[in-house]
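Presented as structure tokens, the chain that follows is alone, the form predicted on its own.
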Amino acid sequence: MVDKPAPDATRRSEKSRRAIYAAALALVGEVGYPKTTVEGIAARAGVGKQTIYRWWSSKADVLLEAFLDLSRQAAREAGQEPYAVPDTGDLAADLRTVLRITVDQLLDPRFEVPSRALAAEGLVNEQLGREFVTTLLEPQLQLYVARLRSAQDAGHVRHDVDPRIALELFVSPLAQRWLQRTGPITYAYTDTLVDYALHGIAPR
């Protein structure tokens, strides 16, 4: 069988693409991932089903790309485009800045509603969970890795510290609190996570 050539993204209708993104995110938030269908997305976006299949192979691909686009929008609105962990030379301040932006995103209904639906589905749908981590989560975590490595080079973080593990000291508690609703998501909370992660909890 001859593989079909990859679709030319430059030929996509920007209006249709935006409508499809919005429809996919809205539907998954309203009815959940299992009940979201390509047909439903197409009907809501006002496009033909074949339009979606021309550009994406599945509803998962549509949703993951829609989330990437939403993340870029959030970064643009926060003045953080291209999205990155800032490097001002002050690691604590840089982490506080990007975590505050994350708080804003987590509390934004445009992101929160569909994201919770996908996160819940990812717990029981292993393939979707892997795609979510690979496509969306891990690239963002690697930005923290890069910043922590820069801090190591500057002598602000011990050289024997594994940056990929260290970032979980402030990222994972925030994710858990948001997912399980165990407490409020605030700037004060993430500032405290940074303080505890960088300075520990032993007496100073």
Second form
Number of protein chains: 2
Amino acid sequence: MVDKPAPDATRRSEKSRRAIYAAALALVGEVGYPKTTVEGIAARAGVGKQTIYRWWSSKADVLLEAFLDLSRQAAREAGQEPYAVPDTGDLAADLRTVLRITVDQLLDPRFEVPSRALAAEGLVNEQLGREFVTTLLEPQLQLYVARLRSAQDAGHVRHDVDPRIALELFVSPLAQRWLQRTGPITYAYTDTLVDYALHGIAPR
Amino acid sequence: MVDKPAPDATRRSEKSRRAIYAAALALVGEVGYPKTTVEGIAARAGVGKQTIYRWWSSKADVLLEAFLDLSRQAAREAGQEPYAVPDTGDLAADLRTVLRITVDQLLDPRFEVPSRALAAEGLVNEQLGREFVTTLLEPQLQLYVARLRSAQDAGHVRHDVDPRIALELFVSPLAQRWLQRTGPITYAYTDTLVDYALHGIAPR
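Can you now output the form predicted together with another copy of the chain? The one shown was the form predicted on its own.
Expanding to the full complex; the earlier chain stays at the top.
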């Protein structure tokens, strides 16, 4: 929105922006989505309400951007840049690597607490849920689609397989264990999922 | 609690019990778990609060039993009795059948609305979430474990496969699509999951 700001103004904006993201994530984790307000985020970030409305139109917008930023940060910390599923030519190894990074992220409280709050709201608030999926989840799933397509080109995945469904064989079990606490989340577990997804459970 | 009641009392109790289940499910779907109260359930069911406390110790208890009853009812309506994954000897066909029944159930508003409310609460309320999984979800997943064990005995699933993980290849993708609305839920979709899970996505 700001057209060619002076360097000082940019630094100030960047600092406010970070404070607002942190406040939004902390608040939603503590009180849940319905009780999180733009006023509350502003107060906690130490900025005026107008500062938030200058950049975002609603609390949902602030939160979605805060989560995008959090995901990018986690990817950067995990050395997962450029933001993609690695492609060493060994599909199983690459999937094991990226799922192990996901395990670490899912168990990191900085990520877990606010993510649960947003996911819980998305279950019952259809509009927010769809925005959450379109903005945050689906772009990450498309990274798997790209990797599976490359594996199809290399002859490591059958050509009649739909990559958008196939990725769910390893991503969704991990997601459900995390969301609903249906079982432990470990590297051994995700490694096993990769093995079963690639080779099936029927005799070979 | 009631020791050998007279037939009339049993009938009256059974009617109250049904009214209480229906009230609890309707209320949680309408106002969410945190705002559902024993008082509200009693008022809606047209019974006294004490009637509820005679049978259950908390709103969580009422709701868990109401969901158990709902699941049994859905299974009965789908002709899925005794309550088990069918075992015709054809694993793929049996899994396709039971997943199609699950698709119908997930898309039935009687089930969907209250289930979403309870699942959303379970995401952020760890105690309720764990109770929900132990009482409602895991017993259903164990039906798949039993079917996969039988398939291992018949040589249709490899012996080194862990049935408790393997079932997640087809159950969790469907659960995630339903919970987070990440994609359409159709028979073609669940049929595909069964195929991929049994035979893997790598060239055979």
